[in-house]
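So this first bit is one chain, no partners, the form predicted alone, shown in structure tokens.
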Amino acid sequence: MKDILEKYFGRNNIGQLKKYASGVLVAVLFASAMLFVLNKDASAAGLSPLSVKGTELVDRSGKAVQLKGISTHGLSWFPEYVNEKSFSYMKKKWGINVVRLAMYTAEYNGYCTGDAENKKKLEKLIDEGVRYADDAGLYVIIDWHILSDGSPAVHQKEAVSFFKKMAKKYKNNSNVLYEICNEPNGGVQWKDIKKYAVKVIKKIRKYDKDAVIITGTPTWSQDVDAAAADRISSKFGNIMYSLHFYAATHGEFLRQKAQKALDSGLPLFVTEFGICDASGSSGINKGEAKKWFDFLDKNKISYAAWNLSNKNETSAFIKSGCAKESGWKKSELTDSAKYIIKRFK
């Protein structure tokens, strides 16, 4: 190789030829770095990769960022509201900068108990949800919405599985957010959930290095105290837990509770709430919701509100009357959704 090079080039020629190559190579390598970091950002437009510091989210500056959204009902059965123009309008008529994708596993039509094409609906849903939140400039929580089976580990092959598949496919996103578990309850302890919550992790880890990756807490996501005592290991990053709450269900006494964990240095994500009852119906609370959002906004937790549907329930947005898919006007909203928006803004 030496002589050719010599020969075609000349032997005092190829320092200088080396020196070009070295230069070459370098600004290669550059600009396939800032090709990747290009990518990353520009599947979002305007939208800062997150990353969790002590409690609290931050943007690419270090800056505190405090979501603020909406939850989608359960995709298999209100798969109408996943759309372009909804998700565009609550972005600039509500405020809002996050858009959770609520999936079933257990439930009817869920991912994990309907049939392949059911399975093939939810996926590409979530893929359309993703894309729509990338147009809209918003936030996307991709939620393993798990109610009924009660603990994460009755499913936890399908959830490994699927978090695989949306690790794989989203790890370029910047703004894609994962929820692994919605809310155990009937009695699964933190341990239990905390096993389950380092398996999928590991997974999601292996494809996307540093998205933000919520896990639920034990009591349908109220005992973050619990996950305060026993923290999954900080090698994986950017780690956050899940805090519910109902208004007119839960007051002080989870406010304490939260309050604790966040002493501790527990990072809380309120991935659902509601300013009506557990159940989703039933009266508002108002002063307690008060409560709630100063309690929220004081700390920079981010917030995602059940539920985008016109579902006959206190806690959905749209009047069930209403049959739009999007530009809802106030007269067509309930009055939690009045409420709730007043406080995005």
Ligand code: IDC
The other form holds:
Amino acid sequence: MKDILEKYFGRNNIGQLKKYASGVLVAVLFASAMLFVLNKDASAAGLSPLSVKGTELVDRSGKAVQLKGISTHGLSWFPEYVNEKSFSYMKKKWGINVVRLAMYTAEYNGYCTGDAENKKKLEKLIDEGVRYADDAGLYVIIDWHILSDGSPAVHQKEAVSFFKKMAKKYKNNSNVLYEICNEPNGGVQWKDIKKYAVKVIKKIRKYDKDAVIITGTPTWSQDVDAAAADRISSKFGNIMYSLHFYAATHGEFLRQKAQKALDSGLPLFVTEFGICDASGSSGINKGEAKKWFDFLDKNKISYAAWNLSNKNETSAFIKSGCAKESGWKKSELTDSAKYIIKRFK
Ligand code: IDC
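Structure of the form predicted together with the ligand, please, following the form predicted alone?
Up next: the whole complex, starting with the chain shown before.
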């Protein structure tokens, strides 16, 4: 080797060449270290990290991104749908690009009401869900699904330590988004939700500097106007606000509220919706559903449909007689599923 180098560069130049080579090496190492510090890794599937620009979600190059996908039912009750095949099937055949992992906090076997074993099981499911999503090329929302607990303050302590764990684990996963309280209800005010949100966001930001964080809003995530009037400090970056609708219950009045919030610059994310009524289990309203989808698409609002399960309810995607955990045929899907899948495409 030495002989060859000497032949081409001359004996006197070898020392300089070595210096030059080590300089290049140092520069390359420094550049990759900087990239690592400044950027999340791209996911296995090469998904770009997301950020929030104005009211929109954008990718690394600043291009607007609209996430479209589905929410699981409660992870404790329908864990079987979190599997590798179902995620890649929904991506390929339905055209989704996001899945939401709904983890109830207070209901039966919720994260805060079950035992330690249950907690472990749920965390393992989230871990698998994040991995399957990544492999399939999907973004994934980790949803702290408060519901019967009404105010997020009820389980605030658990929420802070849960999201600390998540943020430490997933800080380099470009496909992970955090939803910190599904649907505040029971009269809890925005100022109290905001207090909770700031506590949780601060904890997440300690580890994960830039992942998108979505907070719930008052009245089952409908009062986005209240949040618009008193936003969370922009210093945290990449914060969005959830808007939930069920088309057979919520119509024009809620779209108007949402429009006003958008006009004032509030970034919205529909982390949950149905085209039936708010009970999740009666009549579908296709007329209103169409108006909602047109509204979402026009404003590039991201959304996740409730729910991926075969529970005997209108909002479920899989017919209750079907036990398959992926690869569903059209005849095995409900009317909700068939309608919504058409809009994914
Ligand atoms: C519903 C489920 C139903 C379950 C119930 C209580 O569809 O099977 O028994 O929760 O846990 C929401 C909630 C979501 C609800 C859904 C339909 O976020 O948890 O799921 N809904 O009622 N907000 C508005 C409607």
